[in-house]
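Next up is one chain by itself, shown in structure tokens, the form predicted alone.
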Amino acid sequence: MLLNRDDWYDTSRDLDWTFTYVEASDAFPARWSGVGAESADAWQAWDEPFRVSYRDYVRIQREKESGVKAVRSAMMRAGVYEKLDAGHVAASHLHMGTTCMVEQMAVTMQSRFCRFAPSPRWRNLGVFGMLDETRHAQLDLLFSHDLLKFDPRFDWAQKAFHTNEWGVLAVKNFFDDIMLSADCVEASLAASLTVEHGFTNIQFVALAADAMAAGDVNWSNLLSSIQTDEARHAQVGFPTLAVLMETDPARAQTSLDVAFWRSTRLFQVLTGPAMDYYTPLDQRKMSFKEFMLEWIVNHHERILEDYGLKKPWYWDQFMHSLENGHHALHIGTWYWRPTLFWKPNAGVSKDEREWLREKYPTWEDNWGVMWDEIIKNVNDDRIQDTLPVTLPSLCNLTQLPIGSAMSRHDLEPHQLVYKERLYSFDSEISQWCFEQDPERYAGHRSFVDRFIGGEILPPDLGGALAYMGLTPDVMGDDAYGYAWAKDYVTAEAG
């Protein structure tokens, strides 16, 4: 006789025992498993949603591998790549050089949530977990291995996180931190229930839709199957919040804090710019502050409600930088062009001008003079005028150039001095983040103290570029050329 799966399922993901050997505490320590004054029966209530075996994890996953293998078949075979607009392009080189290596930081990740989590149900979940991220990194390789021969830019999705690039850098010290130096109880908040079940719909649902509208079906596809493993192993995030909410509220408040803040600042230039400045005009869907709203604040306010939390008490200033920080990131990466892998779409024709002052009414008043200047220099054949001669101030939470979080007439500083060391920070709520574990983030150098420090040799953009590892097959300029530029000589002309 045959048992159903939920007469065996509690029974199979409950294996747990009781040390004679070792304290419990030595077999999984407080500083992996994040324990603290929850007591062992706080944790044994926590229970996953997803409920799924193994048996059906792999039948399922199994006819995800068959879509994803024919369509790429398809695609390769139908030339779409040499097609595709240069813009949608640099999103794709953008994604695949800032977020392959973050699926395998993951699999480090969900590893320790087998071994450490202070539950057995977590623990059993971490295994798919586990699987899943493995999953994601190798379809990220496989992916990038097949245009490899079209683009060297997508070597950069296996070699980004062994270089120094300034870009990559930021992403990986933020996913060094929630991923593998937090425990169990903090990256659950931080990374599966901030980041991977609000943030990564940014990633993985709208740049899908963006890729969709582009004819990149291949990469659409790819998004769109790596998102359906986010939405299972991403709910550790919520029971784990359950618990925290009846022992250590304080706790859970602040961390949540924190994490909403710093995706907030790093998805502004991982996503921001592609959805606002590189998906083609008439491709696009949705605005990025629009898809933010929808997807990420509702949801964020939602949690809080249920949960008891209050909304962070920087929320306005975050509603301010959610009009501003994306736009602020994207004329930044474009002025540092040579700095980065990929090609920069500017995004600011005069119908794409047009859509950015509907969707942004300060657009204009805070960033279109700024391109008003820049778009002057490139008409009078002064490219030079419109690139760096020097490196940006960088915050020494976020890693990203100060004066990059608000409009460009919030500059004022946010300093402090910590152990004889002055930091700097994009904005109060980064120094705020700062201040809650100083040890945590103290010492850390950005690219620039690296430069002061005397790293790079010679100390000049050149000696940056090679540090970075940029060479000139790959070293970042226009996406089309500054072709762009030509539609105000013609306006103006007639």
Contents of the next structure:
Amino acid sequence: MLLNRDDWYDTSRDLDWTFTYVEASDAFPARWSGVGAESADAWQAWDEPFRVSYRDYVRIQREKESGVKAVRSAMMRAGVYEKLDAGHVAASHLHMGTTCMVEQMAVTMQSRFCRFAPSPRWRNLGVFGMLDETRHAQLDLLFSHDLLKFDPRFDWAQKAFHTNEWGVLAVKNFFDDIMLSADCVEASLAASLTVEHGFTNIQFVALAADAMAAGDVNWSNLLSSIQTDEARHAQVGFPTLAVLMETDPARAQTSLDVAFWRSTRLFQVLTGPAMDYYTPLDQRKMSFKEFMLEWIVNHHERILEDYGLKKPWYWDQFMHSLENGHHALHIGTWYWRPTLFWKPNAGVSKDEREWLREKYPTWEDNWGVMWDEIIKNVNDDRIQDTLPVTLPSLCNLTQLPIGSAMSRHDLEPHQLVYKERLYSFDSEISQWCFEQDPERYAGHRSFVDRFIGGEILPPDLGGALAYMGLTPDVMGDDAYGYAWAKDYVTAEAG
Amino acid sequence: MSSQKATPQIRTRSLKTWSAFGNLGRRPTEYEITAHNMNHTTGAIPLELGPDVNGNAWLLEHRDATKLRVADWDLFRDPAALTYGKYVAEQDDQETYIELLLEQFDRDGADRTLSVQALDMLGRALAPSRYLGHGLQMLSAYLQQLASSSYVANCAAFQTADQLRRVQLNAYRTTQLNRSHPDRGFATSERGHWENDTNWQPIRRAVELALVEFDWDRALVATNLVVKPVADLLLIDLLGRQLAAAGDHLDALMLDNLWRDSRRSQSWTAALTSFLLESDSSNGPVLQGYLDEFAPLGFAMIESGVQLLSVDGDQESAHLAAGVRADWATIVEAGGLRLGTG
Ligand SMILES: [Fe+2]
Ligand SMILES: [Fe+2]
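Starting from the form predicted alone shown above, please give the structure in the form predicted in complex with the partner chain.
Up next: the whole complex, starting with the chain shown before.
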């Protein structure tokens, strides 16, 4: 008789055997599995959060591929890209440059699950994750390649991770750690559960909605299609957490607390400015903070509660950062715009400012006053005074500028000495993350460490730009050529 | 200061393709667009982390310190030029074909009329090979992780997925056979066969030994030139023919279809070893040395594997073994290497 998937599924995952020709602990070293011999048995309880057959997978995915391809060619024919708003386009440059290679890295993370995960069930599910991520990388590449003729910034979909651009280094540092250096258990908590199941919703749901509103059907459709895969394979974090709560709940708490903060910081730079500043005002759906609260914070709190974990100790500081961090990173990235490969929109015209005030009641006090300075310089024809001459100092955990985690009033330094080297942090929380596992972070040299160490020559901003691989045709500049500042000319004259 | 030079309007040059292609002199294919230059970990310190962290230490030891010399890994091309889109479309067609086979043979009630000879072979050889398939799945995934080129990594990723396809089809058939022949131990006795049957042991031993070969170049040879081609020759190609001879045409046809996947693996492996031989004259002796070292595992797999598949005594076994050895030699030679005599 013909069978349903559940008839044969158990047999297809009954794949463990007792090794006799080599030690099982040599074939599955703890440094990759994340599981010591003492708890190996507990991982037999790891249970798939979803089931899929290879047969169904290739059929469904083939259909999705045809769907995306159809939209892609229709939109290219319709010349949609040429009509898009410059601010919106910046968001797609930023996304492709910082995400495409991460998708490819995720292929390798999933492949690590296929090889080293402590349960054959997980090793099998890894195969679908690995295929999904291959799809995402290739979709991003095809999308970007189509648009190269309009803007060389799309070259950065493929090129960015081969450069030393500082923002890319921050992204690379985080994902190299949680995807390519972490063991399976850590990767599944940090990358699958925290990033894929939580934070990527900002990219793939919120940005998709904004892109649709901006008329960028092609990109919106691509993001949504990718999200259907993410929503599936991201679930592997749940059974991992369930088993870890039996074997080592303290590790679960620390892993998630570290991953949650590091993800927060990263998405404050990757998505915060895109949502609250680059996306044209009339096309914005939710503010970054609103989206974070509804999709990420609630979700994370629920997971913690469901699995018997505590809220991170830093929760109040996190909420304070949610109010401020991405605004700090936005003004910082806009100011250091020659160090970007996209053109940031300042996004502080009077209307936009009104919106920011409404969404963030402390915005004027914290950030408006700083923008006023910039606006004055722009309107007085002193653009050079709105441009940097030096580099910011960077956090040794997040690789983001010191001073960009909280409001402009929170400037107390966070530093420690470890093995005779001084480390600086953007917050007490980042310092705490470092302290949980110093060896994981201590050997890395940040962009500023290299600058001070004489690796970047000449040792000035020009040398740094060359080191970052920023050529004039992609180098960041104000998205609208400062047109937004005209709003303020009359007021200042009067 | 260049920041000030950056502010005037810059005329953007229009790019036709990735700058990483350099001067390609032609339009890249869609396959090349999606596979080129997508490994960012090939610098002096692979990952953007301290040099001693787990991931860096592993890559430095097991990938970068190995003996292969290649000036430009991204010159390698998969002969099948597989992209994700092409892979799922092709495999969907193959799975549709399998579905039709399953329906057809089910309608004919084929399992009920299987010969004792066929049932015996299914029980001792086909069903236990899901463990083998899982072993090959893990081994294939490892080749993906440490590949220096994304072109190579993609080949290994699709090969890994092929192994899961095989395991699931195997589980499907094992379950069906258990339902039609509940007293034969299908779905419950395979682990015992895999762990204890004398004739399975050289195969299991080769899989386990390959699983602790972590240097990428050694793992490549152990997996894709020894364990996998020999295992596929035995438990897919030869098993299919033996089952056909015993009257089990359904499994023979399904295995014949899986053999397509095996041939794809053999084809990119041959392309890769040829590429490595051309890349640097020192690579030939390195690869040949590993092959000579691991080949005895393959010969032992063949000696015992044919016992699982033979129905007609020692003479038949010897004949089958000779055939598998010859086929294996052909596979290896297609990539410019030689198989010593076992
Ligand atoms: Fe993805
Ligand atoms: Fe993912």
